[in-house]
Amino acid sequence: MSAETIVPTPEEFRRAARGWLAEVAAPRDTSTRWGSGSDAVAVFENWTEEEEHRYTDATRDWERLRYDSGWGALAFDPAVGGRSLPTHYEYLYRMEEADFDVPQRTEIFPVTCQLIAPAIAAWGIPEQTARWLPKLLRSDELTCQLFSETEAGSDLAAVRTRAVRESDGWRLDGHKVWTSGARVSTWGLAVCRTDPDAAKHAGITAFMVRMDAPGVTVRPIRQMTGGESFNEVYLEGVHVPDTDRLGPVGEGWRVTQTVLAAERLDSGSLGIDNALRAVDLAGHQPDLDAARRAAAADLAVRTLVQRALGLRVMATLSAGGQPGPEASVGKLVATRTLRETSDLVADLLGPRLVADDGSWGSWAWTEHVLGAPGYSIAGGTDEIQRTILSERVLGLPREPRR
């Protein structure tokens, strides 16, 4: 934050944000009664490519308006369109925006602005931050993560995609998987092995790869819910200029840690809306027995605990600190909320969950039940989070590394 930056109080900031939102958006309609309106509770979107492009374009228009009006890129430097406000002011803005009818961001937008843009700010040289950040923060260009691989899973240090030096850059060859937003992205942040003889967590380098470069092939993955939110990305002889390398050679592991730490912070509120919808479902069941009442109450309490954890992270940010293990705790609690929501809904609906009888708020839950387990893998598996907590909080022996 620069010495000249004038930081409004949270109350002043929220009042100003609400005033701007009232000028450009209609209030969100909260009068919808149970049994009417959309009953969608999907964890992962089930779009066709055409639908994904159409919704992305609509959201992009909103993000551009927000950026141009000074309400995007809040924590970034004014040189790239930001306001140098404390990080938690983004969360304050979102709390106000939730009361207005604006496009709901799909995953690719926070991946671009909350995960990869901060990594570029942290690791990019001045020429790179000036070239990439304004376009990314305005959503003119979007960026996906090219991290996971079929034989590496969440163990990013085991990536096999190779990057070999050429005279004027690098040649990339490999296969990435579970890539969200690849079809609408201009760039992909790829983690590649540049030194196969180095130790597991060394010899890795990060690159920004144009998704329309020769040799890049995107193939959608059909989900069991019917949609195609994820993709495989093949990199076959892809040339990347050295000017698109992010961070020093061999420091890719540290670059990915910057991205993943932000991802865990961003996932802490996952599943709360659907959990509360499940509690509502319980409230509309006739003759709810004591066991189901208790399960619904437990889930409602869990959402309060999850919100409290989110406030703790925000308090750390507002105090000028960087959340550490509590981000992993938030991720674990969120995935547990998703699972317990599925359990309650399955118990309440019984056969109606798997047979579409046309009734409101029953068959729609299949998309939650089938999608929820995915978040125990996405953003670092539950096992990865427990390893972080065991080593950094409990002080247990570190996992053996080669």
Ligand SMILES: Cc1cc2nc3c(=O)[nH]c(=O)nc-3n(C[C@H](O)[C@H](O)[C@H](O)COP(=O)(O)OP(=O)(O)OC[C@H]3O[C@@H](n4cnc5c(N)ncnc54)[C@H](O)[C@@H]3O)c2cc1C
Second form
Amino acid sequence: MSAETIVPTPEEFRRAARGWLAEVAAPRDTSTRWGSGSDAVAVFENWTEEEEHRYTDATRDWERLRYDSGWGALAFDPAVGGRSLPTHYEYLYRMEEADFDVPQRTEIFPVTCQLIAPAIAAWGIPEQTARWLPKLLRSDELTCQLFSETEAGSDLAAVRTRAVRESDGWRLDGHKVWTSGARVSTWGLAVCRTDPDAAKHAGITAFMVRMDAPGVTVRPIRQMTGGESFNEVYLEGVHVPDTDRLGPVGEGWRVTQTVLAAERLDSGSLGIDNALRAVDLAGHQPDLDAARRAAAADLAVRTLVQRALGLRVMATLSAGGQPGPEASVGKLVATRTLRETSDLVADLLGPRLVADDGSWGSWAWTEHVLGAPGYSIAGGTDEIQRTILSERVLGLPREPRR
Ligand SMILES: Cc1cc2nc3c(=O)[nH]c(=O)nc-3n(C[C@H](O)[C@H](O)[C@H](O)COP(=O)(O)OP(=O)(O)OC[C@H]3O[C@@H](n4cnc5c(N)ncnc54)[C@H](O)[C@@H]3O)c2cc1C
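Having looked at the form predicted on its own, could you now put up the form predicted in complex with the ligand?
Up next: the whole complex, starting with the chain shown before.
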């Protein structure tokens, strides 16, 4: 934050955000009666490629308006279109935006603006931040995460995609998997092995790869929900100029840590809307027995606890700290909310969950039940979050490292 930045109080900021939102968007319609309107509760959208492009473009239009009006990129430097506000002002803004009817951002937007753009701000040289950040923060160009491989997920440092020096840059060869949003991305941030002889975490370098470069092939993966939210990405002899290397050679591990820490931070509010919808479902059952009533009450309380944890993350940020354990706890609580929501609706709906009888708000829940487990894996599995907590918070002995 520059010395001359005037930071509005949270109340002033929220009032101004609300004022702007009221000028450009309609209030969210909360009058929908139970049993009418959309009953969608998908955790991952089931889109065709054409639908994914169409929805991404509509969301991009909104993100551009937001950025051009000074309500995007809040925590970034004014040189790249930001306002140098403290990080938690982004959350304050989103609390206001939730009351308005604006496109719901799909995963690729936070991946671009909240995970990869901050990593570029932290690791990019001035020429790179000037070249990439305004386009990414305005969502003109989106960026996917080319991290995971078939043998490198939780153990990301095991990546085998090779980057070998050639003339004015690097030649990339390898196979990435589970890449969300690859079909709509201009760039991918790829984690590659540049020194096979160095210690595992030391021989890694990060590159921004153009997804339309010769040698890049994107193949969608069909999910059990029926959709194709993520993809395999083949890199075969892809030339990347050295000017597109992010961070020093051999420092790619630290670049990925910047991205992953932001990813945990971003997952705390996951699942709350669907949990409350499930509680509503319980409220609309005739003759709800005591056990189910208690399960619904537990879920409602859980959403309050989850929101309170979100406020702790915000409090740490607003005090200038970096939430570590709070973010891991937040992600674990969120994945449990998703699971308990599935358990409650499965119990309430019984066979109506698995056989589409055309009734409102029953079969639609399959999209939640089948999608929810994905978040116990994405962005660091539940087991890995527990390892982080046991080692870094509880001070238990570190697990053996290979
Ligand atoms: C919805 C979704 C979106 C995703 N999007 C992307 C993306 O955009 N880009 C990208 O690069 N990747 C993405 N991924 C991949 C994701 O990062 C990996 O799936 C995740 O890191 C786990 O890796 P893995 O699947 O290889 O499982 P593994 O690491 O092989 O784990 C298998 C099981 O073993 C457990 N396990 C592994 N190591 C340990 C340990 N040390 N201690 C205890 N248990 C352990 C895990 O918890 C898990 O239960 C996405 C995944 C999902 C589900």
